[in-house]
Structure formats: C-alpha cells, structure tokens
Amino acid sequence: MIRHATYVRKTGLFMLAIFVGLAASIGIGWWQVDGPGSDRPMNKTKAVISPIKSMSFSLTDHEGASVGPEILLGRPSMVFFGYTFCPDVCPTTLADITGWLEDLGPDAKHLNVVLISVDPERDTPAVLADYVAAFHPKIRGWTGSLQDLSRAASAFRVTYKKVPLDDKDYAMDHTSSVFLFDASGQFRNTIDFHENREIAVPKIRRVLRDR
C-alpha cells in the first residue's frame, strides 16, 4: 500500500509537472506572438483603418488652433473619441491614459495624444480646454462641426451615435477604443478599454521604439 501510495503521489507529481510546462509554454507563445513581447500588430483590423496620410479632415483644437490630420505626423500618436459629458468611459480612459503617460516618463514627450469629441453641439474649445486640464498636460482636445466630425469618425472607421435620455437629455454611444499610429502615420495597434497596463503600455512602448 505505501509503494503503491508513493507511485500514485509520484504520477502526480509527474502528471503536475507537464501540465505547468504546458502552460508556461502557452503563455511564452502568448507573450511573443499576440502579447506585450510581440513586435507585430496585435489588432486584426489594421487594413481597415487607413493611413493618417489619406485622411482628410479640418478640426479646432482646444485653445482655438485649426487642427488636422497633418498635426498627427511625425510622431506616434494615440487617438481617442469621446465627449466632456460622458459619465464614465471617456473620465475612466483619459485617467487610464494618464496613467500610461506617466508610466512613461520622459518618453511621452515623443507622442501625440488626442482627444477628439463626438459631441460637438456641447463640446466647445472652451468646454474641451476645461475638461483635459483635468488630466495629462500632453492631451489635446479636439472638436468641429457636425460635418467636420462626421469625417473624421470615418476617417478613424469609428461609430457613434446620439441616445436621447428620459430628462430630454442625451448621451453618446461611440467606438471606445484608443487607436495607435506610428510617426508616419500607418495604424499599429488599439488599446481596449479597460485594458491592463502592463498590456497597454508595452504597445505603446513599441510604436514609440519604431518611430
């Protein structure tokens, strides 16, 4: 009975032994194929967005500045759509974005981070300049015209929507992810809401290493 315990504790043991193996090869393979370790793009829909080079699109920064897709080239960028009055994504994202800035350090001088709104009937320069003071000196705040917006959301490929609300207010549904461009403008990645930042600062890390 002792031999036969200690064998069955053994193949156990054995059995223990592949399965962490296994695991950590998976993870490995994770790591340096679709993970933080890649070097290639980890976003499927690269092809679809199109070069910032192809852009064509005018908007107003927010200290009053005619801002377009030229101010993006040169350095990488990170590309976010939201709006002021957004109760919870667009604060979440922007203090993530802090976050990533900051972990950073000096290297964030070398990106150019934007905030572009999909609420331009509210969103005002004053309103937008108001509103990213509360977060990292390096965010820019951009807004337009109902038209001038609609082009840049294509342009980026993202949706968004007005949702009216029962206090005859309303609410914007949008695309909520970040979108990272290298300097010359060709889409590299995006970075999920929510998304950890040990995952979200090395793609930034790696778009800021190619520029």
Second form
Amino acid sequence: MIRHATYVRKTGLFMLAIFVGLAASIGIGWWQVDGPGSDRPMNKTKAVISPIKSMSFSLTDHEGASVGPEILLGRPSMVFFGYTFCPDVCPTTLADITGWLEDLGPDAKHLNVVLISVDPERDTPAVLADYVAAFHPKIRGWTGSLQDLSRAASAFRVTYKKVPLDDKDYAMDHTSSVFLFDASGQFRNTIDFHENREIAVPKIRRVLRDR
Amino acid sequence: MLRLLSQALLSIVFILSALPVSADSTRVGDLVIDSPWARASIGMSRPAAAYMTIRNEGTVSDALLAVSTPLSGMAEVHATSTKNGVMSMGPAGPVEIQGGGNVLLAPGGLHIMMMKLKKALIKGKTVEITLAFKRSGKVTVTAPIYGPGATRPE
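What's the form predicted together with the partner chain like, now that we've got the form predicted alone?
Below: every chain and molecule of the assembly, starting with the one above.
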C-alpha cells in the first residue's frame, strides 16, 4: 500500500514534470517567436522608435540644404536608410517606393519621403542628387558627417556596419525597413523589403488618411 | 490540299515552339542562360548589377565560378541577404547549379556586381558578360541595359 502510494506520487511528480516542461517550452517558444523576446524587426521597431519630435540630428539634403527631424513634421513621412554604392537592393527599394508613390497618385504630394545615407563618406550631397534623380521626384536624399549619421541612425534604431570587400571597396550592412510616421511624428508602421505593393500602399494610405 | 497545308503549318508551329523560347537564351554544355539584363549605372563611381537565370538541363551539378565584363575592372557574383531586418551584401562564392535545377539571379538576391566601372552602363545599350563554369567552361552573354530603377527584364 505504501509502495503503491509512492508509485502514485512518483508518477504524479513525473506527469507534473512533463507538464511543466511542456508549458515552459511553449512559453519560451511564444516569447521568442511572437512575444517580447521576438527578434522580428517589426515588433522591435514598433516598440522603440520614439516620436520625431524627440529626435535631434542635423543633416544636409541632396540640394545642400540643412535638414533635421523638424522637416518630417506636419506631413506623414516615409524614412529609410540606404547607400548608393549598393547596386542591387537599394535601387530595388527605390524602384518599389517609386511604384508605391505612383500608385498613390496626387496623394503622394502630402508625404515626406527621405533616404538617409548610411555611407556619408561616399555619399556626398552631389552623389545623392545624381542617385535620387533616377527615381520618383518626391524622394529626398539626406547625408552628413559620420557623427551626424550616428545620431540620426540611433534615433530611428537603425544599425549599420561597414563590411570590407576586395580592393579597398566596402559594402554597408544596414537595417532595410521603411519607417512610416504620421504628421505629428508618431511612429506608425514599417514596410519591409519586398513587401507587396498590395500591402505597402494601404499602409501608406492609412497614415495619409489620419494626417 | 487544304489539309496538307494546315498540317504543314502546324508542324512549323510545332518545330518553332521546340526551339529556345526566346532569342535571349544562350547555351553552353548542359547549361542554358536565360534573359540576362543589367541596370543602368548612375555615373561610373558606383557599381552596376546584372541578372539572369541559369538552368542546368543535364544531370550533373555545375558551378558558376567567376564573371567578367569589359565594362568593369572587377565583377563578382554577390548575394544579398536579410537577417533580423538588417540587409547585408557580399561575395557569394561559387554558385552551384544542380542537375535539372536552376539558379535565379534577381534583384534582392544573387546578382552580378560590376565594380570599378571603366564605362557607364547606359540604358538602351548592352553589356557583354562572360561567365566561367566549373564543368561547362566559359560563355559570353549579351545583356540589354534597362533603367536604373528596373526590377525585372522589360
């Protein structure tokens, strides 16, 4: 009888251990995939990009004018980071954005669209001017000193890193999301690289509608 | 008579359809390179990219080892990848094309990165790209150049 009780207790403990184990793994799984532990950039950025009004940085646009976060207030804004030495993804992103703006038609004029260079050493205002000229006229290019870039990038929680290629050339790893802000400068959404036009354009329309 | 004529026409259509689908396919060994195209460069100080599809109609795997073009002092196959929202780009190394498989070089993934341009890539012109394969050897394809914002062969 005593033996039997021990057996029951042991089995019970065993079942409990399995249950706790299962619950823990489900919990950990949720934490990592959907929960706060998720490393999906959407969740991360959604949680942490502070309002434009709290940002402080100073850059130069592709026409040589001095610009800062205040330029992004009063209208909804689309901000993304890139560099002109990137012949593959950056033109693709700019071409996508050009397509979105064309879809928006006359509404596009109510938007700020800004590309901030993560490669100010090569991307002078003149280089950026050449580059943005190949895309939608709404797209502005911003650049500055390395220090200015670092301030701007941290304001948008963007990371970037120089990666050497052969023969003194280099590429820049960088956060590739497009950030959407409403007219008051509140962060509203991100559009990720290669997101379909059918998804991207309504996201932009939403911030335009609420402007 | 009419029947004979229609049969002849049908067989011509049949023969034509058996030929490579488009004029922009190039064959080397078991490999077929389809629809090569390039993006116009913005000036000469920044690199340009080119894309294509490589099909392996054989049964043995092959690999793209090197690329070159007279317009560029240094051309390499590069890969773009995204991890945790951060995009990186760098040399892809040898690109394997398995027997019966195909490899797509397309915007946002594998691309031929033409650096140290000797001449700008101008929209409406073409660029010759030489591909060196491990088994099939070398082949040169002629890629039409589209606008700097092109995202697919036009």
